[in-house]
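Only one chain comes next, encoded as structure tokens, the form predicted on its own.
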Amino acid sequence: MRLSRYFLPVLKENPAEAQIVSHRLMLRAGMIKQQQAGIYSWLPMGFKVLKRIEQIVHEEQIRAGHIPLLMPTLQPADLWRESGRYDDYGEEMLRIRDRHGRDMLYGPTNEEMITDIFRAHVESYKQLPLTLYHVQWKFRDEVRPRFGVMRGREFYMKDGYTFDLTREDALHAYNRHLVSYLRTYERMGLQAIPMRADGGPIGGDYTHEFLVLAETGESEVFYDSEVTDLTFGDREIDYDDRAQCQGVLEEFTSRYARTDETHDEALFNAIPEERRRVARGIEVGQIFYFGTKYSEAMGATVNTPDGKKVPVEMGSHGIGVSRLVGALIEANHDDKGIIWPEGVTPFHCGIVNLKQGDAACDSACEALYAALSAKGLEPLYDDREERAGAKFATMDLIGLPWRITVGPRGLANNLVELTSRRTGESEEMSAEAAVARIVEIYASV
């Protein structure tokens, strides 16, 4: 991609209305426009940042054993009369009345919806476990939206749905979803630590969030400063393996990490004074067992061995998608501006032209972008008739992760700049090394 052709309609100074770091850095790295309070266009930049987030949480869900499927933004009310929730969920939802008169409302999560399609196609005990789950658009019609993509009315949202036979069935579902929670976290360069939480309008009273520390977060936590040596790393897991997955979560839950919400001064003074931590958090996923709420209230009951109908044991699953691009941002930047982890930058290279119209510098830099595009790799080529200066503030606003600069005095030499945009660090290489080099980073992403 060419920065001469691409839409990227970067801003020099920070936006008024912006109150947080993620908010103005992605207006000003031309990533989303506002439409309305809370609602936002995602514009060429911001729309590859969400995909490449999306992707990994796919990724990992599929690996898990997760089945994707596709619900629509559109519900009707009906559903959720028949589990009580219409009228308790209160007006963040939107409720809609269509042509005929019909009342709808615009999802904010999908219980109802994922228990009508089991009851529909589902009756034997012998069809379990089975664990559905989608990406989608929802809606929660927030008083004060605020914070950019933190806290909007419109999001994208993983939200993924259990149903098995007993309640250590739904509590295995429960551990293998928190296990890959911290694969998907980590691929992403973040540490999310699961705290208990409030059940809140979804139920249930078993239900851990994840954060991200962070100065701006809306949630108090409390934690034990062990939890934070924790990291989950590249090792195997066998999702079917119950006693690994109880291992994972006890390893990460077994130190005390709570929200505001739950938090327990007793248990909390517990722990050695040199360890405890107050502070923000972001949160950027929760997961619930519920048991039988739903399928009690609808009727998703399922035969077992000896002919008897039992409700199904359920539990709910999610991810802020679009709320995590914020919350990477919030934990990656610095006073020039975004810094992405590898595994979520939009281009994986940025290409810097030093002098455009040069013939040595135009040709080197187009061997560069073939031969990493070969690679298969996007790189960001700026060949735009801009001083260098301002080339250097966009690449450290948009945040790439690599920059490789070509000019008329290191080409001189066979050299070109390679610049890591986390440390500042600059060497000096030959192209081709140069190419070797970030394909070697990114084999391992």
The other form holds:
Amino acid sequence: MRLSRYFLPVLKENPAEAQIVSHRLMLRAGMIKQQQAGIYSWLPMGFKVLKRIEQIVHEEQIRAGHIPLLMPTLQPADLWRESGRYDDYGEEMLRIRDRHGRDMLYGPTNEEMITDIFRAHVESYKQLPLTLYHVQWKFRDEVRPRFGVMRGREFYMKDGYTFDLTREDALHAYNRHLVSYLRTYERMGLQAIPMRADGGPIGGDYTHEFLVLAETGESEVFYDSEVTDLTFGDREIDYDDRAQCQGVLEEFTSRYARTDETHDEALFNAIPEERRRVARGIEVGQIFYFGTKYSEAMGATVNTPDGKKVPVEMGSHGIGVSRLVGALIEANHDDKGIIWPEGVTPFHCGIVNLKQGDAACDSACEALYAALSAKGLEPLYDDREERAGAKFATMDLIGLPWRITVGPRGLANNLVELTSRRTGESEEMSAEAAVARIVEIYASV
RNA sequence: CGGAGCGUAGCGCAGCCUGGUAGCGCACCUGCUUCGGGAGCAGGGGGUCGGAGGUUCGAAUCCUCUCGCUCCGACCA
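Now the other one: the form predicted together with the RNA, given that the block above is the form predicted on its own.
Entire complex below, previous chain first.
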């Protein structure tokens, strides 16, 4: 993409309404525009990141054997009356009436609807196990939306639902999700720690939240410092292997790690003092096993091998896709702007032409642009008639992890400059070598 | 939902207390000079002062109502 033809409305000054760094940077980098309290338009750059995150989520879900579908944002109230949540949910649920006077709602989550789909089409245990998920907009009419997309009223979430015959099967589905989530977050360049959590309105006694450590996090968290040493890495996982999934769960959840909701002072104090940590975290996902809470209420049953009819065992699992955009920035920025991890960056690298209009600089940049594109990479070429300082400042703000700088000084020796946004380190090399290096970097992402 | 505050040009703000035909910086447009870390000079365009009502000869300014947004707290992917 050529910056001169893109739509990237960056702001030089900080918008008054943004208090936390991710919100500020998203506004300044032209990623979002607020339309109402807690409701945002996603401008091209922000939309790109959102889609990159969503794509990683899809890939990892499918890898774990889960099946994508899409449910609507608007749901009939009657489904929620069946589960009893139409009355329980309260003011947070946005209620709507259509022209025929039918009660509807903008879905805050989809347990009822997925259960409806299940009961309509599944009769036998032979169709289990089954995990269906979608990535869809949700609405929760928060009393006080804040922190930009981290706590919007409208938000984009992946929510998945598991259906199993037995509790053991359902717990394996739970473990499988925990494993796939660890892998998902790590691919985005994030460390998200599974912490024992509270059931909340969805219900269920078996649940973990995934927390990204950040000063601006809304939850207070308590953990054993050993949990932050754990990495998922590129280990091979057979998602049908119960023992292996159970093993990963134990590895990642056996040390103390809890939010303030479930914090236990006595257990915490049993950790050696030098390993005790109290910090703040952003919740970017949650997994639940809740058994037959919805299947019983809504008559979602299956026939067992011995001819009985039993309510199906269920769980639900969520990843806050739009919230992750904010969380990623909270975890990856400096005083100049965003620093995207390679896994989610909106463009793979920036090309800065220091002397637009200079024949040598222009053609060198065009050649770089073509060479990178030919390798399947997406560069952002700053071809504006701007001074060097302005171009650097823009690149630093929007946070592309790699920048190739092309100027007359280097070109005289056939050299361009490759700079890491994260470390700030620069290296001079030929244009061909720079392309090769970028290709190599992204080959391993 | 309790408490506090803010709406003036695309963005950041001053002006309001003490009423008299709206200003600064950035951005934008034109020209010249500049050109490896948000350039300089000169010229220029752009504002129903959130909205409605009221007081007044006269309202951004005072009063009433209303809408929107933000912050602190209680609640949540």
